[in-house]
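In the form predicted alone, a lone chain appears below as structure tokens.
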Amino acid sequence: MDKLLIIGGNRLHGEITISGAKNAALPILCASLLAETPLQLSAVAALKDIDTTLKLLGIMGVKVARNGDKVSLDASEVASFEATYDMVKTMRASILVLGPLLARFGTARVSLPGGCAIGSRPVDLHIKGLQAMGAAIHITHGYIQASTLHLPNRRLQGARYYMDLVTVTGTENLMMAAALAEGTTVLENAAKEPEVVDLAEMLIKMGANITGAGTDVITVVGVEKLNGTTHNVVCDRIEAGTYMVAAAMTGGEVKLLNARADLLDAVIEKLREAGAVVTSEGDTITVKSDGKLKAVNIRTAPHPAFPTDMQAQFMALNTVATGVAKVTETIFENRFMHVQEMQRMGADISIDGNTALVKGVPYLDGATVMATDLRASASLVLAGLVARGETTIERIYHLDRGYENLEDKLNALGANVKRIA
């Protein structure tokens, strides 16, 4: 299993370029399966969690053609209707074909899904979600079994719903489905992240009637069929704000390119707060510091607030920086596996049930440490950037499902960073 050695105390300096956002790239992904004729995408990062939604999308009988990062996807002859546990078990986007799936096809069964162990995500709103515009669920040996086969015309008929929490995944899939049912769906407290503002637009191209994406109401008219069409995914605002973070704590100055500050108003805010100078144009945005930060006060919110998955980021951040920081995570219950982590190099970190106080120190020392999750895997990577010595960063497999050539970016900005078996 692949590990990341990290020899800290490097200052980073730099331009790189931001991949294709992956949470923005598996739902458009599955958009495909809603399609009669081909979709062609763009920017699509080479990412393990992009491999296995488009390893689950052939399974299903679409036609997938890759090449760097250009996928075209044809699903005019799917052939099944199934997720299985096997394809599912590692990511939770996959509960996001079952929204075009039904919607599409009037069938569906997907295994309940798995992923990275930060607490739990519930489906239940997905599926009361398609419930309230008639699908028949039910959950048998650990799938969801859904049809419309009953319905009239066997098509989602338009309903009105309201999401207890507010979920990305949720408001996604209800809105793919949605796009081919009967009538009008409204969803309300839906979630405004821009990867859902993004699926939207493309779902637009492909011919459906959407309003109100960005927003806490969208309105979708359904229409009888969707039609392939080229997009461009959105970059990736937390691959951007990781490595802007990086450039802060190692007091360098970084370039990145494909990146959209109106994306990262919140991140680029405490950034700011701490005492680096972040500056943007057009599509580059600069960091530059010193490398003298002064702790800074977190608190997860869905967007616009500040996003759960910088949270990690910034708590190493204030390991090394002046002064005493709360950190409070609101999204999900088990996302501060990190801290014992990085207090094995020493951070002075004490939590007190969704909030951890972090009390800067005047260095870390390199160390032997485990990723638990995608973004703690970001976060002790920064550790290590700052830290003296050697660090290694075991399973690192949950890196390369959200960040494309991590340690080559880095690299290029002047870290020490190598992968070792």
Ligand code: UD1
Contents of the next structure:
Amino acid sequence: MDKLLIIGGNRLHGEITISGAKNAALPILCASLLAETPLQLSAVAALKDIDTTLKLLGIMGVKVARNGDKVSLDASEVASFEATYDMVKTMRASILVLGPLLARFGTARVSLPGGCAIGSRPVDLHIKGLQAMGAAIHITHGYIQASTLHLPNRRLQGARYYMDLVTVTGTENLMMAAALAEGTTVLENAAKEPEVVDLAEMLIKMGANITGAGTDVITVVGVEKLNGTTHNVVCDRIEAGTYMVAAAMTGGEVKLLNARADLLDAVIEKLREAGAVVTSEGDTITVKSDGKLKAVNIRTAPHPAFPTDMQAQFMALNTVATGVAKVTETIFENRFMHVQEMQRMGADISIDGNTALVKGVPYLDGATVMATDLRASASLVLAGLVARGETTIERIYHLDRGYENLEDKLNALGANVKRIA
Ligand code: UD1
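Right, the form predicted alone is done, so what does the form predicted in complex with the ligand look like?
Now the complete complex, all chains and molecules, led by this one.
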């Protein structure tokens, strides 16, 4: 299994380009199932989760062609309406095929995701939302079996649905399903994440009638059919945020191209509070720091508040900052797996429930570490970049799920990172 070897201590300097967002691309790829004519996408990053989704769509009969960051998808002849356990267990976001399959074909069989490293992460709200639209849903043998065949015109029926927790993929699944439903659907307490907005923008280009994406009430007036379109996936704010923290921690100066500061308000605010200088112009963001950072309290919450997908990276920042920080995770119940590994590098962190108390230390020591999820792995890379000596990160397939060309981008900025088999 591949590992990353990092020699810490280099300041990062230079420019890199941010890739298209993984979390926007995944629902957008699944939305291809809704279209009767081909969809052309650009800025689709080369990531393991994207490969998994393309494989899943291919198994269903979607014709997929990929050329660099461009992907075309033709779902005119879908033959299978199933996502098996093998697919869903490797990538939870496979659940995003449920809404589109059910809305267009009237039937879907999708495995329940089961547990995952960062908590139980149920999909009950996806299911309840589809039921509110009239779907008949049975859970049997670990699978969600859904049908609309008993409904008028075999179509989902528009409904008003309040999600009692803000769920990103839940909002996306229901928005896609509602796009082809009969009548009007109102999704209340909807997720406001930029990736939801990007999906909505593409669905609208496909012919959907959607208003309110980016607010907590999304209204979808169903249409009878959707067509293909062209779409450029929004930039990855979490990838950008990760490199911004890297620049701040190493005391460097990094300019990010294809990055949108307006999607990163809470993260930029915290970086400034920590002492970094962040400026932006057009679609670039520059972060400059002398490496002397102050500890910053973090509390994760749905967008536009501080993203849970940046929590681990700011934990890394706090480990070497001056002072004491409280890091509170409110979205996932088990998202502190990076803490033990950081402790092995000399970090001073104690956990009490969903809060971690991080006391900054003068330096971290390189060590062999591993993490069990994507952003936790990223935080260990950040720790490795500033640690004294050598850090080996194991199980980097997690990083390959979500960071395109991570070591190339870091090395282009002057880091010393090597992939070893
Ligand atoms: C998405 C992102 C993930 C990010 C997360 C929160 C994708 C592919 N993944 O994950 O990177 O960390 O949003 O910003 O976009 N919940 C329920 N029932 C449900 C659905 C969710 O109880 O039916 C709970 C979850 O367990 C969690 C919370 O709601 O505690 C938020 O989860 P959710 O927003 O759904 O996360 P994902 O969409 O899976």
